[in-house]
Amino acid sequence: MFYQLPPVGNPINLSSAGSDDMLLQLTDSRYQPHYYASGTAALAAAIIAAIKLKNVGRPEVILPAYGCPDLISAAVFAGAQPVLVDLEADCPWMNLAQLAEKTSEQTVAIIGVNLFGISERLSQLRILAERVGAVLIEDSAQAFPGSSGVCVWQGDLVILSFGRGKPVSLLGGGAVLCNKEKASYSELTRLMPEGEMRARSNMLAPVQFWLKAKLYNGMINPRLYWLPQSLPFLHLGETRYHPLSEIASMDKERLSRLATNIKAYQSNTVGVQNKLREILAQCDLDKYGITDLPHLCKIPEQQRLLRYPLLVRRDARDELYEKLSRIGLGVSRMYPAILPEIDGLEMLKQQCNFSEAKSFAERLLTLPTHAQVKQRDIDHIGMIISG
């Protein structure tokens, strides 16, 4: 009970150094950043820009049927109709055939999600987006390059989130990166609604941020994580729909620490996820009907994952989850259902035919890849999976 790994959770570095433009120095100079109060606000701003660029009567955005409800929050705030697409069988990628069927002249954007850090097949999504003059938005809230100069972003617009549990976490904040190599770059930059944002003013903000970060750093310690988990009002790990109420700018407390935390993230290695990959290769995966998703998707060893995802046979998933969670190994079932089945998203009920996404949701387990995972934790995971 008193040892519990969080599913995700890199500590926040409170040093203030560098400037916001170091985001690109540390990642990819092809992009121009625009900063927002959250990843959801950043996505909403990107969709607004895409709507203004195409100017159609009933704008639609295409996105996967399995994912974070914040995708819907951003689309609704921006005034676009979310159009859901099923997943490919046993994969975190959108079904290309169904995507092609649902793309139309009303499509202003296609949102490709780099789920868990596994890159979507953006080159194929781009073909479909260009066919109808839509913007390709790459949702990279769960993916961030693991080292300077190693980046595979391909979107016209790339969405980053610095919220709790993200690769680079500041307990809030987000960004839209505009691809300067695209012909539409200057127009998209002009349309970013930063001038419409309300900048928050709060004299206590520096102290509040410092206290929240200190508390967060303490609570993600495996010796203490059981405490917030035992408090139901915190809703840790729950998937909830929260409508977006405004687009605001990223505060200076977080912005001034962004470069420092990017450096801290990139200084970590991919050792944990590669050790998980190695131990899974030695396990009898047939016992629980396990599919190793990073292996199936041919993820390079140097590509950073936020979580290590597995698909488990339906009748064995919950049993394996209980065995791993009983000894505090940071296992998670992630989002519990497809988007139309999430409370508060009744607006999507009429959309159907997402059998593969539903199967994905019912079989998914994720393992932690953060720096607090020790070799003994990895060994325990291997022993439990092997039976």
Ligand SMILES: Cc1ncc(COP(=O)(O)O)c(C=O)c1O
Given for the second form:
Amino acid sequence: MFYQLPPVGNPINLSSAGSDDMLLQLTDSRYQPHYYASGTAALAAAIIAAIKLKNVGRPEVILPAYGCPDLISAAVFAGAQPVLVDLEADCPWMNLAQLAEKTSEQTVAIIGVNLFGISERLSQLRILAERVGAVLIEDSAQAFPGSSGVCVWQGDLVILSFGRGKPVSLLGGGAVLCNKEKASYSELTRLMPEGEMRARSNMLAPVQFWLKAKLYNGMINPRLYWLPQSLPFLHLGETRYHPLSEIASMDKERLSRLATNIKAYQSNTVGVQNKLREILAQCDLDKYGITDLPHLCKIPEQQRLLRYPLLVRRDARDELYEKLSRIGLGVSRMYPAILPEIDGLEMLKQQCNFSEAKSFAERLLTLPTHAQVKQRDIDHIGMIISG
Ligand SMILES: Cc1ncc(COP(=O)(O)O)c(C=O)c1O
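Having seen the form predicted alone, could you now give me the structure of the form predicted together with the named molecule?
Time for the whole complex; same chain goes first.
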């Protein structure tokens, strides 16, 4: 009971060497970053720029029907109608036929999400976006390139999050990366709203951030993670809709530590996820009706995954989840339902026809890929899956 792996959990590095320009050196120099207080604020800023660029009466943004409710918060704050698209069968990708049907002159942006680190098919989304003059937004909050550089961003605008449980985590912060190679680059950069500077309420901000980060690093230790997990007011792992109230800029505490944390993330290897891949290849996946999604989506071995996603037969998913979580193996069922069924998102109720996204939500199980996962945990996962 006292050994509990967190489902995600890269520790925060508190050293502040290096400048924020290193984001470019360490990732992709084709992009110009704009920093915001969260990934949600960054996405809202990107949608606002897309709305201004196209300037239509009733702007719409297209996004998948299964995913993080923060996408809706960003669209609503920006003043765009979210238009949901079903997933392809047994895949984390949007259904291209439905996407084509729902794309119209009102579409200002198509948002492709790199869910768990699995890249969306951006080149196909681009064809549809260009047909109607919409901006292609690549939401890469859950995907960040490792040292190999695999996870090549393709969006006109790329969204990053440095929030809790993200690949590079600083417990807050986000960015929009503008693609310098696209014709829309200078217009979009000009139209991107500035983040409001939050008034520094006190001189204690550096100490507060330091304490928060130390506490977080302690709590994601597998010997201590049971503690925050047993505190219901922390709402760990719950999916909730939080409306966005402002677009603020990223604070100095986080900005000054970004480069160090990117370096720390990139110095980790893809060892755990490749060991999971190997063990799954040796297991009898039929017992629980398991689909190995990274394998199915042909994700290259060097591409970093935030979580290792599986689809499990509907009537077996919860049983497998209970067995793995009883011995603290860091499994998660992620978002419990499609977006129109999440509390607070009744505004999406009139949109329907998302049977594949629904089936995905009911069958998903993720395994942890972070550096605290040991060979012993991977062997346990293999033993339980093989029954
Ligand atoms: C795909 C995706 N986009 C955007 C966000 C919002 O990021 P943040 O939590 O930094 O606001 C999240 C958060 O989990 C996410 O998963």
